[in-house]
Amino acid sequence: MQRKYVVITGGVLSGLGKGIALASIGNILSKDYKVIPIKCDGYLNVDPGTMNPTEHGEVFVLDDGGEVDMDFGHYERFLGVNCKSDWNLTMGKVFREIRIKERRGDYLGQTVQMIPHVSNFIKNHFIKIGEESKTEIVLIEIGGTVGDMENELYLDAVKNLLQVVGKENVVYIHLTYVPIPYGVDEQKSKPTQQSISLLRQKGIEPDIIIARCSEMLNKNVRNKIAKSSSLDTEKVITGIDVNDVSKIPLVFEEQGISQLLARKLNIPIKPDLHTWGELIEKRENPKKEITIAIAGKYTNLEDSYASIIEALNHCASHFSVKINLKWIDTSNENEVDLTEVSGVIVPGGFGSRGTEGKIKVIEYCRENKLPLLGICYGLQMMVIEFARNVCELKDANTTEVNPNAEHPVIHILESQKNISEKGGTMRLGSYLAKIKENTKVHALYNSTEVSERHRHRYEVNQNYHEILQENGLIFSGMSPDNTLVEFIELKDHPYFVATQAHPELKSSLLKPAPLFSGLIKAAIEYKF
């Protein structure tokens, strides 16, 4: 069949969930077709790798080492695909490529302009990605909202895509917002109508409207929105607020979105959401309840740990357990309280703030046999705590925090020592680890080789490998050349496990990350 394109734009407010909406549509389509996503961001950064998580949310890392927008987490989890960094366009990337092409003489002396040159580059990139991936359906998310200066060129590109591939091969979906103002108790369609009008001014006629609202749209509001967009009422769908984003494919399908897409794109679609729905049902009707603490320094914005939260949700479905989260800001050591907690996660991070609080949490977990999972920086903090309190290396630290530490049990990777640029220069992407048999990690993965994604500059110092192991720290996973510590654990502990990798990035509803499954199993046993 001829390749199809599904484009989603947003209006009224940012952060309405375009990525989740498009991932949900991709979930429905992926049962019948090969589907890949493309995300277009307006910022001038080449990628989000240098941004603070509290400003932009979690940085999602791909197998190929690309640092991309956190929406790619939803794409991979919902579509079951391994995305590529080329599938994330930023204006920083676009302008960099345009400058390279201009310097190379590709424009043959022309005056290079935003339109048509930049717009055409973006449009051609969409087509190129579809061809290279040999996909049947390309999903395109335009970041931001209609009216933003940053996404004007993306909108022009998707508008012109229609002329190249034909109107029967493109569907435009517009996600908007229908508020219910406090004290009025009435759904207001005017912001959506104005957003649709602005989109049409850009030359794009929406085929489907998804209106985000805290309740299902009433008939009157649906009619108003349909009339303002010259659509049949059935093409106006409610993007109702839910307590679990995994429910969105079910919500959309209940309103008939698959058949709307089938008719517009002239293709058969027979979605199968049975297993997906069953797993959500298990989470909705839990048999047990536990509390997991997340001890970090970005706890004021949960998006900083989006993939960790999702990995826990996946485990909640498979174990049919309600997982309550307790956020612990380790910047304040005096407020660390682990009572009523059945398990702890020390997540990734950078810098010195909150490190001593994390070490205090780790010490408590080790001494009190409280299940603990360390991720990336968490592994490094666990090594430091063990070195200080078990190996009696009192000044043990990471050179990231104390460059002059007497015992630098964590130090910078050799490959990172002479790097001056920050962006895209860490140890990034998927790396293989050799797993030691008869360990917890080996039992969880059921393999002697494991590939997980990484994002770090520091490692366990080889000069301290011997003393750490002599005192009982098990290196349950190493790099193939036996130089880098990838997994650690303790033998006489219900669950004291850590990895230098980020296993949460590959977790999905259908296949939870093994180390998270291990933590939740141990936490249930700890409580019950």
Ligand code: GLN
Second form
Amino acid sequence: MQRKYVVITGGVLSGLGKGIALASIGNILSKDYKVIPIKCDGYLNVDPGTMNPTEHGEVFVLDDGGEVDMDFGHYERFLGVNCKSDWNLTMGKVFREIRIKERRGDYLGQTVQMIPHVSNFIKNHFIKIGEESKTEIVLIEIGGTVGDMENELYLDAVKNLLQVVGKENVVYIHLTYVPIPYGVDEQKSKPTQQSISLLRQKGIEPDIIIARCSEMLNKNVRNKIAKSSSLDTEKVITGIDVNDVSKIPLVFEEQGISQLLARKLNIPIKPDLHTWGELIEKRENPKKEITIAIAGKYTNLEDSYASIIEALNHCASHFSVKINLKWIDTSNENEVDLTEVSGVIVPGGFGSRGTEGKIKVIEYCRENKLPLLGICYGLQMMVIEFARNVCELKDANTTEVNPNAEHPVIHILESQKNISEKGGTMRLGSYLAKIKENTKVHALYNSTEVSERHRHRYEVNQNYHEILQENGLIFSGMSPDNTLVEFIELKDHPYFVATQAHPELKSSLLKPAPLFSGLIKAAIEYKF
Ligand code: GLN
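Output the form predicted in complex with glutamine (GLN) next; the form predicted alone has already been displayed.
Time for the whole complex; same chain goes first.
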């Protein structure tokens, strides 16, 4: 089969969910074909690793250590693939490569220009990734909305892709918005029509329009949109607002998207969304209800913790339980109220703000036997709390917060000491841990070897390993060379478990992350 490309562009507004839409299409296709995603971001950062998560959402980390856009979380969860960092193009990466090529002399004698050189570079990158990954279908998401200056070159590249690979091998999908203004109470197609017209000016004829709307599009509006893009009405489908993004593959398939794609790409597609649908059904009809608190400092933007929320959703399906989230902003210590809560997560984080609040939360959980899962910075805070209150090492801290702490129980990794550049230099990506038998972590993973993804600079200081363990902290998982604490737990506590890794990044609806399952199981037992 010739390789196929499914391209999605966006119009009218940003944030309509192009990533979810394309991941959902990928989910439908992935039953029959090997599908991989490419995401193109317009910004000049090389990767999102240096951006504040409250602006761009969480930084997603891949097995290979790539720090990529959070949409890769959706792609991995929906497609069941392990993505690679060069599948996330940014203008920062593109220009870095162009500059290297120019200095090397690849363009000798030429004036290097946006078009054709940069545009061709991008187009060739799409083709190269398809070849290297030996994939059958490449999904390409162009970030931003049509008309943004940042994304012009990506649009030019996907337009030219058609000439190289042929019309029957590319499908262009345009995602737009149909508002229903207050007082007018009518679906309005004009913004979508204008956006399609803008897309056509760029030389791209859409094959399918997905219009986001709070209700199903009526026939009249679909007709109008179809006319403006010279399409049949059936090619205009509704991206209806849902309370759970996992429903989108089902929403699209109900409207026949797989057959639209099959006809355009000339391939058979027989999606099977049965198990997926059943799992969603289970969390839609929960048997129980619990509240889990997330104690962090970025609580004003839930996207900062997107993968944690998803991992909890996966557990909600498997345990058929409704999980209410309670956000606790630990930079405001007065906010800490854990009554009504059956389990707590202390997520990853950086810097000093909110750390004392987290330590307070941890102390409460330890003393009241409230189930607690610590992730990355969460593990470090749990070690600090344990050092201070159980080992009686007053002033125990991480050198990230207090470089002069009397007891630096958390300190910088040896390998990080001489690093001064900030971009892409943390301990990143998948690392193996050896798991001790007869521990909760072992029971949950059912394995003595576990590989999870990491993103950190600090670790538990080896000078304190002995005293922490003597006082009862169990190091349930260590790096293979026995130097780095990867998992901890307590014996006489229903669930006081933490990891230096980010297990939420590999959780999926079909296979929830074991440490999250452990937390939810313990939280249900705590409450009932
Ligand atoms: N700030 C901590 C470190 O760098 C934890 C990082 C994290 O939670 N991702 O080690």
